[in-house]
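Starting off, we have a lone chain in the form predicted on its own, written out as structure tokens.
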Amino acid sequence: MRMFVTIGQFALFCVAVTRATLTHRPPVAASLQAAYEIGIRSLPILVIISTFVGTNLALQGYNAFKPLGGQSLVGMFVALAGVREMAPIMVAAMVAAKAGTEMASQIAVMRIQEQIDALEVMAVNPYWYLVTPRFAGILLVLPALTIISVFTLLLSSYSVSVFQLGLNGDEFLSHIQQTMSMMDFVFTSVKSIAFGAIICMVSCFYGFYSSPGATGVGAATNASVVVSAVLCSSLNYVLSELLYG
């Protein structure tokens, strides 16, 4: 019963956010500030993670194909596994762990300090004031972060394949070009937008419905990460089946 109650609360929360977003003026300045906090501040961590994921993909692909004599297919493996699957879900996990927890904790603190109630008393819609800028900001930057992750991943994979594993660079790039197309970037961006919407709505939802005290803030933060990870992983399979199946 508790699960169904939570699902119903989340659905009503999404309806309230949608209504507030459509009936108020766009919070441009606040959205750009949220985009900066979510995107620019996450960029160094993203580049580091993408670099080492790319190197590991190249190494594991090489070890998997070498017994079959197909080590030259590492570029194809990196393009399929890294660009289509690893990059969007990796960026979503990183943003959920960093920006999502910040959203949940900030709104939860405002809830227990009754600042959200104060906004309502001042006739300021809390959904528009707190959720809409974060929602717009994460939708702006997550596709860009994903594309940056893709290029970082490919560059690190190329470096390891050519300079460490001794593969032919032209052949590596040729397999990537044969495997990838512009639609892969479009589909990857679609995935990132869907993941961003989930992360923002789930994180803000748990912040809004946080229990009192420090324990409630910690529980809301933890729940936002766990639920976002589960939903993004599940949605990733559905989107992969729809886009590539």
The other form holds:
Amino acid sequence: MRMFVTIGQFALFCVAVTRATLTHRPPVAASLQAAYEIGIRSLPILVIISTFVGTNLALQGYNAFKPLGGQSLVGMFVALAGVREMAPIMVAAMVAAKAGTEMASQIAVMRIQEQIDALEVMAVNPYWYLVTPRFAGILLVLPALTIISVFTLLLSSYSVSVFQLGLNGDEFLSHIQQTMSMMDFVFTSVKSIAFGAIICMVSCFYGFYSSPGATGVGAATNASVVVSAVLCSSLNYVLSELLYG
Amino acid sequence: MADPIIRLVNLHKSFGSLVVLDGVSFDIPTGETTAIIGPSGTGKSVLIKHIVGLLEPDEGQVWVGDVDMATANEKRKYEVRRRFGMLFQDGALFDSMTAGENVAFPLRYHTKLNEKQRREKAEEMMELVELPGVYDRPTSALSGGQRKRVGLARAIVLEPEIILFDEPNSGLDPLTSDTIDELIGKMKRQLGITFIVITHDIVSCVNIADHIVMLNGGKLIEHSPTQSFIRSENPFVRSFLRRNVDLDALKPL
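Based on the form predicted on its own presented above, generate the structure block for the form predicted in complex with its partner chain.
Next comes the full complex, this chain leading.
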């Protein structure tokens, strides 16, 4: 029962945000600021994790294919698993953990300290002021972060494959080229835009409906990351089926 | 009593099984100060949130001029809110901005002033609340009394017709509390606008209010001019006054 109430509240929240976004002037400067903050803060951790996901994919691919004599197919494995699946969901998980929790906790504290009520009394729409710039910012920056993650992952898996495992670099790149096309970058961007929308709306929603007190802020932050991760993972399957199936 | 600017008619509000407002009706006169008092948890803050349309009643009407905030659409509510300023209990200042930026914030969205003009106007308001020279100070570096004054400067910066104060003296020492009362009195004289003050500080009430409304258990107990209120024979009012102050010492400022 409680779940249905939450779904109903979330739907109303999405309607309110959409209406506020469409009926007010676009908050360009605030959106660019949000994009910068989400992008810059997430970039270092993203590069580090992508690097090591790439190295491990190369190692696991090599170990899996070697008994079959197909170790030269590591490039194809990295392209399929890493680029199409791992990179978008990994970036979404990191941004949900870093930027999403920040959104949820900031907005929850504003709710508790009556700052959202203050916005309303000052006749400033809180959905437009708080959610719209974050939404635009995350949609701007998430595809870029995902493409950076893709290249970092490919570079690190190439390095391990060639310099540690002794595979032929040209062969590795040729398998990647045969497996991937420009459409993979388009599809990856589509996925990351969908994940960005989910992360922002879910995180802001839990912030807006936070219960009072430190426990309330903690619960809102926790729920934002858990729900974002579950929704992104399940949507990833649906999108993969639609785009590649 | 002057013509009412706000009329509350048979207001009912419950949260689950908890009845917070139970048939409250009274008028708030234009250009005068009305204090709403009562014990904690008696529906004072809920009442004020109905006035600005942050909450919708289960039953009843909240007339601000000719608009019923209980049934008005969002657009209309935002138009009506332009007539209000509000000082929140803890100031509700935005931590990401300096004190002065908080004061200038409404000007950004409701005037065509440029940044320099907004700063000048905000500094003027900060002087009015006797807080000059702190425009660039972060809100985290302000004391409780200073936060209230910044909140007050923000509430008056658009020169509203009605200002709401939610517990302006809560958490303040007696001296700072007196200073806030004096500021409210000064603004009342200088600006001539309608003030609605929520408090459970009876001394503050007598200092600043023309009329006092008393709530208890979501019901209206008493609504009368300040001097009549002090002399009220209502047993609950007498008991509330006796518990809180020396009755003989009560005199308006």
